[in-house]
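A lone chain, given as structure tokens: the form predicted alone.
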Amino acid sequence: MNKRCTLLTRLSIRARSTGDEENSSSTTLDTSRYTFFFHEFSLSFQNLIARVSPGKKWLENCRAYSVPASSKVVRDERFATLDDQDIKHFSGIVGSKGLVVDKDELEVANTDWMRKFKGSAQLLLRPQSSNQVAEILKYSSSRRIAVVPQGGNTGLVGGSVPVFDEVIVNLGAMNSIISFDEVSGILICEAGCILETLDKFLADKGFMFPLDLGAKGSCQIGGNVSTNAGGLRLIRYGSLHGNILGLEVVLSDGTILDMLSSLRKDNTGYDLKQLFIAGAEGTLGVVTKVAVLTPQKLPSVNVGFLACTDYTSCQKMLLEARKHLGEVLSAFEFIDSFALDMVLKHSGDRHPLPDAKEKFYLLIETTGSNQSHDKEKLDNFVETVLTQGLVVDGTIAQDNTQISNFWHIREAWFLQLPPLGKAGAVYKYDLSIPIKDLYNLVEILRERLATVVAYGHLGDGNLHLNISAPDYDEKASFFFQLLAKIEPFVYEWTAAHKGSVSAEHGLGFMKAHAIHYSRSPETVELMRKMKAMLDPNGILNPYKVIA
């Protein structure tokens, strides 16, 4: 098959109606849930996209503005205020190198990656062992000093930064790989290991980490586990729920909970580690060690970039991909034309299909052990869907360079779009929605708002929405009015369609109030009881997950 897919046929499929007529009037916003940071700039949104060079540290020229939250979000009176004696005690645990009071370093650690949430912690601790974490939490619990566990601080919902003056406990110094069994593929490491570092270590052994995501160069495995990060290849390797075999977790009273099993089968009592893998986000305990099952790194990788006329065709493409590609299908990503054009303008990447003017694009990857067999399967699949009219244009990467280029475009959806938002306001939503309904939400929102960027993991029904302001009034009321057109509508619509308000980013501080859209009152109440049992003084990552 030629580098460029031969266009066999093209169906004209009328875009289907969303089937949902929603009231587009503004909804009431409870601003008590949020603290927003917006930035002054002199370029229009369109000029910003065109002029900003990739990698340029233009954020240094921006000034952060804070819009104070209302009095409804107040510091919990149960928590003590840090004093000199506390700092002295913590210094005795982690030493002078593990204790940070420098204002510049604290400024970075207090601010989330989106520069949307910012705390006022006066102390950051860098423990080097589980025992040090245990001593920190034991003392903090006795004094009722609130703490925030922090990894790479790449989260998008304000879960890894303080809300007020909580002490930051950063796990970055706990970055040792403890062991790797090449027969079973089981890796045991500390929570501060960076995801990309682990993947490179495993690659040298002929294995790979089962999780891959845009922030892999900064995010840490402890944070990945605590939010059950999904990533790009969940369709092939599943979630961390299935790949994590064991954990070591430190509870709020300093108890070290050893669940660091490396067994594939172990039905001895309750599987307690699952409590700390998804949804807990450091509110029940601090993950310090991880045992993970890793797959072998297979030599045959093929990637196709395909254009579809409408969303119905994208859905049928997923069905056909599962049918024809089967066991070698490892990724199925989608982006619409609006988002792709924005990314290409900002990143400088070339369009893989420069003549295509379609509304949707798919990145499909196969991974297997036999290059000729796998390539033939992908070629036959593409020829089949072209014949069926599901695809109107496409290309298959011919070498590793093209594969990297295609994936760079996909990862730029994460890496490039957020900085655009950092020039002003961006509202990011990470939603699980039944695949048949997923794009309806995008179309409805575009009737309410001008700039809605949509992309995601179509293979597992995960939609990422980025909503940016087209111009900037620099008046807080403008931003609140904009947000009022988004929330709670996005959450209500998602709940009405049996979706989840948090697919893989977690709830953090941003969406703690929205837990009721995806969990029943009885379920939330049980969560509260579990939190009270495991963290009776409430010191672990307060104000997060359960509002």
Second form
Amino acid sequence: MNKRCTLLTRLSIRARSTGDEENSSSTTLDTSRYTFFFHEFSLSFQNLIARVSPGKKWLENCRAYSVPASSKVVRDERFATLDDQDIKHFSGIVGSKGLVVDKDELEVANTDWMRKFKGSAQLLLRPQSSNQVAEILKYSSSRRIAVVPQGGNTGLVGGSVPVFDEVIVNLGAMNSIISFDEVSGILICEAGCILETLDKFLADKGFMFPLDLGAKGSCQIGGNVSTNAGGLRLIRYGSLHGNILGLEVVLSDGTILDMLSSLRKDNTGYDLKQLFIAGAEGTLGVVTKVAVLTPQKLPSVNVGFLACTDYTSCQKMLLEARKHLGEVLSAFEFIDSFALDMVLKHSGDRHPLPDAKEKFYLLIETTGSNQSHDKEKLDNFVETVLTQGLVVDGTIAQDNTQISNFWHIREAWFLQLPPLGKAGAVYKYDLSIPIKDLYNLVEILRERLATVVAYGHLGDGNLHLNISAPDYDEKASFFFQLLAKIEPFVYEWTAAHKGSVSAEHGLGFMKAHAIHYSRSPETVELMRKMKAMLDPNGILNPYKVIA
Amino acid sequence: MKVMVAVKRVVDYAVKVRIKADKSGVETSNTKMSMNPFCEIAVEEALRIKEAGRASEVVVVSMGGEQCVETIRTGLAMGADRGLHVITQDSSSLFPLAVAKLLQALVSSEQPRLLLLGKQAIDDDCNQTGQMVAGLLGWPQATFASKVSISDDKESVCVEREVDGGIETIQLQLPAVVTADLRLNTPRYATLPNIMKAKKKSIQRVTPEELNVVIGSDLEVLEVTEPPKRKAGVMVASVDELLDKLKNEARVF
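The form predicted together with its partner chain is what I need now, so please give it after the form predicted alone.
Every component of the complex follows; first up is the chain already shown.
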């Protein structure tokens, strides 16, 4: 919202004065989607005020949001601009196949998964080893060239794409599996390995990766680690903080920090690797190698898709699931009827419960080593909740195909809908809220706005809120009004309920200004100090995480 | 009218199978097993016939060891009325002819008017049982059904079959044997109320001896091996090289 306001201000002024197109080194939104905006805004300034938020002065509107925005949107002039000498030097480090200047490839790397953020990097580097990464960063630090570490580019908060012309350092070429210990289950691999590839490799050996999320076909482990991706099975396997045993990180000055121990327990000194897992999002160092503790892949998997009438039942279901399913519970997801309808409309999946007209649906998964034991637990659980009236209807998958169908419905939100030619623009929020208050936010927003859908990891208290604006044919004023109704209300409400404005997606670019809603000023100040210490020139992923 | 459906417990369709180290068969311990997808389609069809008012009872039959009961329960959870379990030592010794003989015995005691089966099992791909049992019973048969309609007077059934040349429509006098193909229907999910009810439905157990059938086989599995791995593609530098490879290596012309 903030960036849009400021951008449009600048556009309109420029349009009025010179009729030029916008400066290519400024942040742009995906212009193809907003071209109609720019058409309209090449009209005069006065017209703008008349169209936008009638009754409220446009400048007033902007002033409310644009102060932090302008500081975030302007390119930091202390960063150098690339010249031929730099390109030559980089070429010497990564070789000709590691240097990408092709317009089309850059276009893809510059755009994020949601197609909401687009940078204008002129150079993409694909180092093949940690040493190359170290040399790149050492040189960039000395020349003060801003750098964006990039993995699978599946982040949802614009953290993996440049804001301006930062150089993209993509770790995709560093994708080898270094070692795997079949007794302890400890896997050591490079940061560019794709999650699904790792999971398949482990499956052959009877193990599994403790992290699973919708993006697994494209996301890379380095990015997962830096963002502390939560995923679908956090309720069972815990977060990456517990599963990552060691990291190799390259700091901004080119130092390679080898913390790649594969020990289950190691209490020698400060556990620095935790700093680079989560929160860092590529701003403190570049993760180049990862040592993970992987659990056994257990054969017996059961999935139930259940319908509940109201949110209170969902909460009670969680309690009952923990009680009856206990140690075999491996996922507890919820999706509300609006979200389910939207998914089914666009993804072509079948409604698992065509006769149910309930408002909430739960996806519960159990994973264990003994099929009959788990089935018995599941049967007992189902019977209990049916008699208590907590579920009205439901189905239990009878074979693996049905299991993947149910999961596909839950994951379609990431896989199918983002490119969203399908459902218009989507404002996504990822909030951690105490479970008992979680759905209240959705209902409050639904009173204020049009299409609010909610789904998420109920077992972890993590709500994924999606608010969609119907069509790009709407007038611009609609967007301002819509976003004004959402932000900062969502953040303020979450802060008031002691929740977190970013449960698992991270802050990236989108929420860099929102950190104070969930962290005290003293905490944020300490974070700034650490950033200054580890990255004095501020070249690692600037404009992100802490604005 | 009673409809009988024969179902088989096989390795789940979505599982990546592995060969046992001694090459005697596919690794089934610790792998997910479920109802054969074509059998599921057959059960669904039987239920639809019942819901259309053409049948009064749907009986699900399976043969094999103790674990077959799970598969029968799935059928019951989908909506079948009762189950029949033929207990044998283990499932691996049951070849199509033995199954056909057992079905013949069951049919003579249960007297269904329609016997539905999946066209083939995904573990052996035999595609024989339906045809064999029809031969043994002397009943008309319609295999690879993609549409089944029982006549109003319940004396005949009209079946559309998928054959190589297209769709063949035939009419059979009941009683008859029909085997289900993929496009016959989409099986329903088993809903919770039905799953709960299924627990109370009866599953009758019989042995082959009680049916006067001797399980034996003239077939012996010698060896099971993996098919040769697909070779990686080759990049060619020019059209001439492509033609050369097509002619000399692929021997296309």
